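The data below hold one chain only, encoded as structure tokens and taken in the form predicted on its own.
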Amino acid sequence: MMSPMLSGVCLSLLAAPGLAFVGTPFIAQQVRHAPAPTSRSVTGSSRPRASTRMVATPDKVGTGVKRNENFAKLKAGYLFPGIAKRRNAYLEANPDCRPIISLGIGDTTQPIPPHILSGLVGGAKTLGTKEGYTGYGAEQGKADIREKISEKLYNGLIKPDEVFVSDGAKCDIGRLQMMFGSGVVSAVQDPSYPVYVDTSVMVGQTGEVNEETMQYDNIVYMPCKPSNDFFPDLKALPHADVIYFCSPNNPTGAVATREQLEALVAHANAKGSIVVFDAAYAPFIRTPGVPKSIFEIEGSRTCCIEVNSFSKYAGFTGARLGWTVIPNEVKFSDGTPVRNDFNRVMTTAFNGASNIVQSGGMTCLDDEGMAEIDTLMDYYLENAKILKEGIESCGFKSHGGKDAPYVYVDLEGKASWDVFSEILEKAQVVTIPGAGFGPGGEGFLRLSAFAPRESCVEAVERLRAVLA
């Protein structure tokens, strides 16, 4: 029962002009009728008694907080919801057509392996045992399986404490670029994964597009084309503070020579630049010689930083567990070590990888899990030289697919997007149009390794009926 007193601080609060009740678009407001019915006073006197209604307004058109003004110079939602988007749209107007076949997203469909999965399996087991439980771990992951990675992986090349295990490689891009903030500029491949560049706009690192080039403005773009064998020419590159680099490269599948990744730490080296290197897919690299890790080149310890995943090397792409490298040699200007401001970032605004998936990482990293794990990557290995050959009998040239995922076809000068609607309507087969990646993408059309293989031979099977 509501008191007297609150009861008439509440009618005066309703009646007052102007009042917005939260949740509604109505506003409150002190109406008068003519004629109105009169209240008595205790002196016997009469008086026009006001009433209150509720008068409808326009709704409003948000809240006072004003958007961040990055997010409105990003052109375009992101890249694979895009082409999702899409595909749902095709198969909404054409509910009849045969199944549709997924070249695009790089996401794995192979099981997690037997040996792999029991380490998964143990961990969730664990926490059922008041001995076994355990809550929040350290942000910057387990000690043993830290120690696992230097060890398996870098061959002690790199030391457990600049191991920082995560959520995966691109959640640790955008704690990069909290860290770096806004006031770096970045130099990114030219085609590149869409997070490089996405995410330095929303921190703010750069202008507008210009729409005649369709980059933004304070954003370095390193054209990798066939032509200079999907490396940048060095020489002639603007300054950049931190250089984004992917090798196996998504989209191309080019890999960087070690020659190539001696040039590139030899700039940074010279130039005062760091390297954020993007190993995602370095487990398919099957060469002699050719480097898994921006770690094998020397003077990479002063210069570089490596993001990886477990994603690609064992199917944990909806498990979620990656890790960064950050060498306590690499240092800011100001002398500070950069491992240390990226640590404060994780302890902020991070409560460390999953328990769970990381005894899943510990399985990975035994000798079982790694054999399991080639012979993963043999798998997709094999469906990328199947559409390879396949592309290529279509009469199209093409690159990558060796050591790499994906397989980069030359449209010799058609637009992507429009050879990507051609063959989702005619062959029911989604790809990824180059432009997606960047300006520089634009004239080719990224296929995927990673469906199962009789998707793939069926993909091929359509794509000559109307291609060749």
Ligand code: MLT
The other form holds:
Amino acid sequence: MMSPMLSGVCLSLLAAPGLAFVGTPFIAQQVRHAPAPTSRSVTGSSRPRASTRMVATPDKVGTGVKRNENFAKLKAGYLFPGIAKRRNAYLEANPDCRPIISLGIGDTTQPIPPHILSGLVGGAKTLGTKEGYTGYGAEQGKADIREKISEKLYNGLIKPDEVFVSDGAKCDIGRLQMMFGSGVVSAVQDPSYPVYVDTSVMVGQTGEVNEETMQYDNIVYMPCKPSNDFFPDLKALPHADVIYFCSPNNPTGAVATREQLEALVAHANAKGSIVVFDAAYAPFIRTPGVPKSIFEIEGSRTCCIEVNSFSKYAGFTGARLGWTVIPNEVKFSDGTPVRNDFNRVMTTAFNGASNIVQSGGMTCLDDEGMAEIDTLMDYYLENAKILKEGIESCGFKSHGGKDAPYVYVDLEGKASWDVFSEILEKAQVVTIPGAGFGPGGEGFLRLSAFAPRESCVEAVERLRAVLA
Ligand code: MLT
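Now the other one: the form predicted in complex with this ligand, given that the block above is the form predicted on its own.
Zooming out: every chain and molecule, the one shown earlier first.
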């Protein structure tokens, strides 16, 4: 039974002016609208006052919280879960099919090598000791790993305090977008890793997608295709504040030459843009003279940020460890070092990478760990070679697959989602349709070389049977 006091409150609420109830049965919701016009309180302080009203809805569809309208602009779910959904739907409809082979998402499959693993195990064990136990660490990463990244991967070209250690490059791209906010124009290679575009939409940098071109309004799409050697015509580009550039490229497998990267850096410096260089696939580079970092390029310290990750280097896709480098000289137009604001994001919205995994990162960077990484890269590069030769033997042209773990297949005008479905249905092989990486990827298919060797060999046999 309702207490007299409570029923009094309810009655007075019901009687309050402005409250209306319509229809029965109903669910009454209290909806707060803030900020409302500013009111001055008795204490004289001025603050927004929330207005309260009751609405009654015959069928409750949700809370009173307005959806972030930017999310409604996103055309589809994120690419890779979407692919997994199609694969699972196929499997559900065909439960007796032979095992599906995934040449889809670029997820590593080979075990973490012993020396690198010893770092992870050692890091976990240390937490079980009184002397070694640590709680929260520095949000920017431990000093030792920042130093080692600077020394071993950048040859001292960048300083340890310019390195932010994190839980991965994808997460850092999201946090960089949080820092840049809605007021910038981003440019992306087309096709590109979907995180750049999707996060640009989420933070409100874009308008709606154009249903004809499948491009978002207010994003600069930089066409990258075989005819321009997968490098955009920088002179023809409209202005962009932030340029996302990935090399070795996901999905095309193209690798930018030193001259191309010099042109990119010169362009950014001349136009006052910032390049976010995604180097997650750098250790796959085998061609001599091809830069593995944007910081090998003169002039990059004033305009470039680099995101990177141990995911593909060392099989850390599940362990999670990455880093972002922001040189002290990269500044916003008001002179604020970009590094300072990124530091604010990291200290506020991140609590530091796992101490266990940072210990694994340290062993990655020992000479023994680096040698293990090289062996892993060789394994995946051999897979890429098998896939490339295999798909070419079916009569297709392909790109990439030499200094990169992705083979980019030219479908000669065929719709990539159709070919994806055909291959899944007839060969039980998962691939990624180029259109999933942006309109510029239509007519292409990406094959990932991260599957186990025997799966790559069998996938080629199956593809030959279906496509040759
Ligand atoms: C991909 O398959 O493109 C990527 O590996 C996915 C990722 O790294 O987030």
